[in-house]
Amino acid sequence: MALAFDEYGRPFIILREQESTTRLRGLDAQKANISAGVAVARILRTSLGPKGMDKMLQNPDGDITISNDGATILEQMDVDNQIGKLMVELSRSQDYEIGDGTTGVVVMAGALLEQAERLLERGIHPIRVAEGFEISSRIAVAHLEQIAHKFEFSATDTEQLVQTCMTTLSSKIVKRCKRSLAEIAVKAVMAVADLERKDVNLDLIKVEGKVGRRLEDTELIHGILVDKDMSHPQMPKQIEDAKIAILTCPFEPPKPKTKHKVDIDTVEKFQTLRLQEQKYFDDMIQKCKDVGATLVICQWGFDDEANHLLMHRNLPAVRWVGGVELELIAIATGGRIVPRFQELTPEKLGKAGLVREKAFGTTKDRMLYIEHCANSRAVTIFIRGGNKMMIEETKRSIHDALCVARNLIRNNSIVYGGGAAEISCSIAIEAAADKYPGVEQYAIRAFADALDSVPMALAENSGLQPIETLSAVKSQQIKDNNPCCGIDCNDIGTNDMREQNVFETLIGKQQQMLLATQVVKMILKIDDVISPSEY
């Protein structure tokens, strides 16, 4: 780019290559910039809410996924444009951060968008748009805080977290199940929360999946599940009181380093070598034998001949068990991971009270049960399911939720569902507009408006009359005074998400308005792209 003046003295730019870019300025990049957010968004509308469709893509390799969680499907897209690469970025951070509501955020950037491009048709500059929708997050975000409930919950008394987790699984194809997945996921949570610092660490929980039985046989379970099994079939398939030595060294005789040559050129010669190598291998299993452990666990594996001798001298063991799946057997089982044979001590060894070995169906798959351990903090969800894509996206349904109770904990505030924080929030954005007496309040407006795309998305996701029931509720709502409607999806019969159970987290619901809120300002904010022309 090189900058050139003119006769008169005015500067314009030269840029290089000029035939082969493409340059949009002022407005026209403006609208190219929305029409591509609002692209993405609308992908997304119609997966929002309980009765929200699914979408399958297919990558690449032929791989399919089914999902209606806006994280997994943004994630999955082939996006090309840098303004729906944005609006990628931007559910994925609301994913990290809350781990809920990644289809709603994007909804919500995209009316943003559109309502904005009206703004920009009536001549208003951008920036006092960008301003206005910063005050109108600011007013809702408020808002949400005086709306909000607070949910008194304990260890023994978890009833209000189940429901709000029940509310984040109803818009799942997991549905038919919420509740115990639901229960499962809090109990999960609650067996990892340190509740006096307010603080879950969600490595903890482990989620599992096999294919086989219903939906309905997902189960917790108190320890470790490994997707291993006892390396010898002869091996005893379940051992009480186990005390587990976790090994990262590789559990046979050392092969030569060097790139010497061993000549053998007799009989006597090997039967020593096998022999040292035996003995060096006995003498492995009775460091193990000696300090008292009843299991070995080894990152990497050993050879027939290793195992045969495991076998004969009554040690059960387990090869190739993962680094992650190491550290969680560490943990729960309050054992070290011991990197050198040398280093084995009795203080060092796991402790479970019960391992054993279950088989699934008809084929030869086996998993390994790691249970009462004596420390209880690691916890496996195992879920099982007809086929594969059921399975996996029952593990993002119950990320979902375990990441919902996690909120709950750090901050146990709610806001009610249904679309009725959005509609109380627009009500009050509406309210606080008169106080602003520039162009803004324009921007302001138009904020509030854009908030009931939510409600209007969920009501003709459930197949309602959209604008209809959208004003019905939000004049029962300015009406009673009462935040608490929202749209009847499920059509019980009553507009009233308090009676209904469908809550919402504070903090996800806050983190979406301003997430929203700062891509589009950022999206108002390019007034000039340059890319290269396709070829």
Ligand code: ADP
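Positions refer to the first chain, counted from 1. Just so you know, these numbers come straight off a predicted model, no measurement behind them. For clarity, a rigid core is taken as the largest C-alpha set superposing within 1.5 Å between two forms. First, how it differs from the form predicted together with the named molecule.
Put the two forms on the same core and the Cα of Met77 is off by less than 2 Å between these two forms. Superposition of the core reveals a Cα shift of less than 2 Å for Asn411 between these two forms. In a rigid-core overlay of the protein, Leu275 has its C-alpha displaced by at least 2 Å between these two forms.
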The other form holds:
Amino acid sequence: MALAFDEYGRPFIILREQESTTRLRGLDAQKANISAGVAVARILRTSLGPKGMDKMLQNPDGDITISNDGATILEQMDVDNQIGKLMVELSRSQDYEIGDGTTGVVVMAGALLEQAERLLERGIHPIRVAEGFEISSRIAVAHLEQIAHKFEFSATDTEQLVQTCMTTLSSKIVKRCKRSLAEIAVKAVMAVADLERKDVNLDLIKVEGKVGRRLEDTELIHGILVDKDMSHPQMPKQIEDAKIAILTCPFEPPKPKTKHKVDIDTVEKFQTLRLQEQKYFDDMIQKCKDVGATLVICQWGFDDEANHLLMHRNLPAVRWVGGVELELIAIATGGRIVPRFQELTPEKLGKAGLVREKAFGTTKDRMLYIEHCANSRAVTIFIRGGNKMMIEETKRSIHDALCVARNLIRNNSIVYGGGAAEISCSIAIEAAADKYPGVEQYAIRAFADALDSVPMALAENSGLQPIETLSAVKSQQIKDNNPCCGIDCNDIGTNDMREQNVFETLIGKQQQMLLATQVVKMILKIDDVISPSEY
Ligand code: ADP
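Other form of same protein, the form predicted together with the named molecule, not the form predicted on its own:
The next block holds the full complex; its first chain is the one shown before.
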């Protein structure tokens, strides 16, 4: 800060730019960052597991989201702090890569950060801590590979897949219907899966929702669902062996591109114009009929006259279908999107075994089912539920279940859930720590302790005594040499997760460990935080 005078001798103060920024260095910077990360992780800790709590979030427009999914909660939380944002990113990466385990990864990262803080306070250099964590994560990933089980399924026997999807759904709000939803998710994935290439294209699974009925009425449709109805109430509601013309050109007389003016000064001229227009419509409809179309799906609308004519000439039509849906219909029915009537040919028509219109509720609320499509294996999951929030949460939960099934088709290795895999890794890392003579040994032990926090959180959220439960399960794992012992969250009476059918995918768990370690290492390496000051 300096005092200066202008040309009239008036004093003014010069503030140097740096002074408008705040700066944290060294241990202070690391501690501030750690506490920001831990704060975010604490929020999610209570949501982990089958008995985890849900969070209710309200956005600035007043819309409410109730969710149990880590990625969704963090996404909606509008975190301000930069380190907090890293945790949001962490959850998002797990969501992108794996699709499940988004809460677990943040809880794990939070626990690692807490452990790191203790080590820093004891004077261990952050780089050594980071190195120790890196070594431990490698041990954990290798150990997971060892304790993993292959699980067998085939196109006809999918019971195991259903069980795994049920584990994912059992911690969500929709757990009431976990069996039926898991079955739907598995059937959908199997319908689009290429088992030989071990590949699943999730784009072919469309998830739609409509308020009404109950969650139990959620169904899988082997085809496509369009939130539209036939353009005229007297058109047929059901068309078998439909040949579909998919049009992006409007049903109306062409308009010149330049400005134009038509002078109509006699009744005859008006009549001629009207007849001309009618002829256009007639020709267009004729064109569709000539190529053999029995249903027209249009991107654009058409006026009442065209609508009436379509009904009269017995050519059912659907209007105002969005671009994305039009594309999906074209892929599923093996048709081509036609931009001009002149280009319409029989080969460009899409084919579907059955197209039907179904009414919902008492209002004019109808949807179009396009089923038994020619080419594709595209399917739609149609979610029903009491309110919009429920449907949105079900969509997110189904997404998780679909991802789990897809991951298992890609790689059919599983590890046991309920904290069993974490406890087993913790024991393995603890045992390996002694082999490292350097300071890393402390960091490796700390990593093992951090892993314990996942089963502890599961126990705590289920109303159990965390420390007692964990030590009992841990000693049982060592005594029986059984890496399947976990936390009995639902009080079923056995700790063996194999009996409880609580699985998680191997790649999901490995990814959790790797991602959490990466983020913690990144946070530890920051020793200088320069940010604009508050005012
Ligand atoms: P995420 O978003 O990380 O998947 P969840 O809230 O779905 O978080 O919780 C997943 C955790 O709950 C996993 O560690 C899983 O093993 C555990 N879990 C799920 N179902 C059960 C169960 N029935 N018994 C014990 N643990 C379970």
